[in-house]
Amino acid sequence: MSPANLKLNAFPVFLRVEGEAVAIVGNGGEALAKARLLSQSSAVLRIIADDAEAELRDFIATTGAVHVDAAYDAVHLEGAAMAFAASGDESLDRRVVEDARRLGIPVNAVDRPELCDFFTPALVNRAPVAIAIGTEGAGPVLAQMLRVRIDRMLSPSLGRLAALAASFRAAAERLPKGNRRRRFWSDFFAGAPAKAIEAGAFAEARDAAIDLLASDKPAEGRIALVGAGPGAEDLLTLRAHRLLMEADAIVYDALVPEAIVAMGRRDAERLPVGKRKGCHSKSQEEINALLIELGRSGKRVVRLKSGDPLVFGRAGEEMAALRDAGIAYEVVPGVTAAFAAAADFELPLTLRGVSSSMVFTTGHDLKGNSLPDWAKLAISGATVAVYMGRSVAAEVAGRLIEAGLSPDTAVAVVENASLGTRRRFHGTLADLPSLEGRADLTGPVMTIIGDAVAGANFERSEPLAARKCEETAPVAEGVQQ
């Protein structure tokens, strides 16, 4: 089932419980676990236990929870905002569920998902911030594992920062809608107020927030040249993801998948600029001008480039244009297609005693009359990663063999590196010309040549020369950096 078809059977909501009664029926450990969870809220706990175990009695005495020391009766649920059947006895739990539903009270039966109106999540508590993790009862252990990971990621001071933010909400609402208001909150949560809260300086944090409100300094635009990786969204760096969430505008190439663009803020402006072989919707000069225009308007821009922006991404031209225009920018590296293709093949790009250097190049470098320096490196044992090489595969192979590289040199070819749709092929340099006849290859192709390639795992790959197409359809070859 595709992610788009996955539907939640239980929709997560946050229920107001301040001052409300929450009823828990049970004498032992299950009731105690729910009571401890609910004690993180401002609800009034009502524990119905006629024979409470010692640890549960200690909890009641310590927390001031209401103890109904009597055999369960439906009247004990009346007025509760929600109820928990945690007796461990199936017949009693079913009775509690039936009574709660008759009274219109949502109910949870511990370890009995078929009886539950709602499920209790694993909770990361940074009050007033709360992160609830649920699995619809299918995997409580998984939920707890996720809770631990998320808990480690979040600063202990996050709750205090959120509380301070709440006190500034009315003042922030008086700021102009759009970029100005959004910039205030972005600077609040990532700038001086957040740093002061982290240091325990609450008064300093409040002063810094007041300064942000009063500032009439025009917003400064900033461009981030971000590597979108070879296609798989989970190969995006954490920094790239953060910048996407902060961006006012996202400028992206044709080979950047929609799934990565969608990781940006929902209301960010999205600007496709093409940049695919044979189909450029905007020239490089037009893209440079667009980035400058967005930067001068004070926007935070993410310029998404397939792979790594510094590897055949023409980032040098964009950086030069931004420098000349006085626009601030930064570069965020991405996983280049050569690394992704090597990973798909479990292929060592360098191998002790075999290859100690590597070359990134394009097949079009062989178009001239003189042999480029990288070809000489290939002959001396370097691993060569060829981008955009499908349509000139025969010329690449011919020139390298002519220069002295053995026709038996190992070759690995990957279409759509890193993606679930990837296809892998293996062979030798002598087989490489057959790549030009593969009209069935419509995605970006990466070719890796060298003796180190022989150490790859070819179990899930096809022989390169196994299929030769008599007709070659014109296929737009993308630049998967």
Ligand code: SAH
The other form holds:
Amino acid sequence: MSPANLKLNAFPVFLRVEGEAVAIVGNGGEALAKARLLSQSSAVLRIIADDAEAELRDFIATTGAVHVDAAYDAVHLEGAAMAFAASGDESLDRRVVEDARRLGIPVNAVDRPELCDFFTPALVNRAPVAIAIGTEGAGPVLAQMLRVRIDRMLSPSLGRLAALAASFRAAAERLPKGNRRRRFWSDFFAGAPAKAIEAGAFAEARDAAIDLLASDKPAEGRIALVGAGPGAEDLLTLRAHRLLMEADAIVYDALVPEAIVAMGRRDAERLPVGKRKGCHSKSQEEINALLIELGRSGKRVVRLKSGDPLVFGRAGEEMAALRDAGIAYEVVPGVTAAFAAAADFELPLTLRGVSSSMVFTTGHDLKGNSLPDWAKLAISGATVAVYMGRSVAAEVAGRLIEAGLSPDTAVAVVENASLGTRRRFHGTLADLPSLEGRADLTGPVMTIIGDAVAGANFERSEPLAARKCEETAPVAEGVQQ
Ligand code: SAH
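What would you give as the form predicted in complex with the ligand, now that the form predicted on its own is on the page?
Below: every chain and molecule of the assembly, starting with the one above.
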């Protein structure tokens, strides 16, 4: 696309309308739609309708808009700050447009972009904050979709927070320019005042803001251990997204896709710390130290982990280090890989009469000869989700069969769960060792074992090939107890 195509043909501005007249010409639904939109402002609506439909009449009666109950005449536009031709009658709308232009009043004609001096946006209203979405006619449906998305992202109390901010502007101007002032505002919008407003405690919010003004202590860092989900961007929680957009620094693991990191604040520091084949990665101690350092420097940090942060994410160590260092943190859950894999397979993790418990495990702690503690649960019918299980697939299968689980137990394997690149495999416990030999699986792999797996939908999955050589899969004698 050439840069010329990236230029806006309609430039957004915010027009002052408080106490100004806005003229709307039309009797029916189109006039009513514009009147409703404009009634979100403090403009004085002047509706020129000689034969207003019932709904429009009701609107006029309940909102106190000025009703000009007469056939349209140019004189009705006089003094208006803007005008809308919304009669639905092309020749009348044209007349309104011509009259308005002659009178120097910017005009909008409903559904006739070629006659418009300006367009009305799809609006997210958190007065005094407004977000206007324009598409230059590319599509009202697109604009509405964006509106819904943005609306969901913003706290309903944003307007009240902005109003409180306006009342603190003069006081904040007296703070030294630069860091101190910026910190006041960022603590104001993300710290105690914002939290109090969110909880509906206006007076408390004001007191918290006054405290912030007086406080000379260095800003306190906050760390959020955030689950990024299994990979798909739209499986991120709204809370995770909000924190990402407020973050000063994002510390993330290798399994977190770039697209999710990119959803963070544009100027946030981005610090990859995870293992990627062939690249340097930090040790857990180094990561702990980094989080503490960032926290001490007063940063808002998002520690982004794939899936859920508390499932095989070493969050326990990070939280302990932060607690010891006296740095505040919170945890934001995410969709763990087992859930994403189950969803991809339409696999009921619990199934009435078949499985009523579930185990999250990893094949990596299969040390020595003792059976893992979860093997018993698997035998008693639990659904087992194995994280990081690819390179130890044979060991896992072997131990389970040794413990008495039938080699015919159903197994589902998903590579890259939730992503467009996902692959699904199904088979039995006896087939599981073949995973280890598959060089074609380069993404993360989730293995789910148990009778409930039989309830999955195998339509779009490939068979897990049975491994020929059996030395790594001790499907041995005496497996049944
Ligand atoms: N905290 C993460 C797990 C991290 S351990 C969570 O809750 O999901 C890393 C392991 O998670 C991988 O080896 C793999 O077994 C699993 N995993 C993570 N993302 C996955 C995905 N998109 N598809 C399949 N398995 C995944």
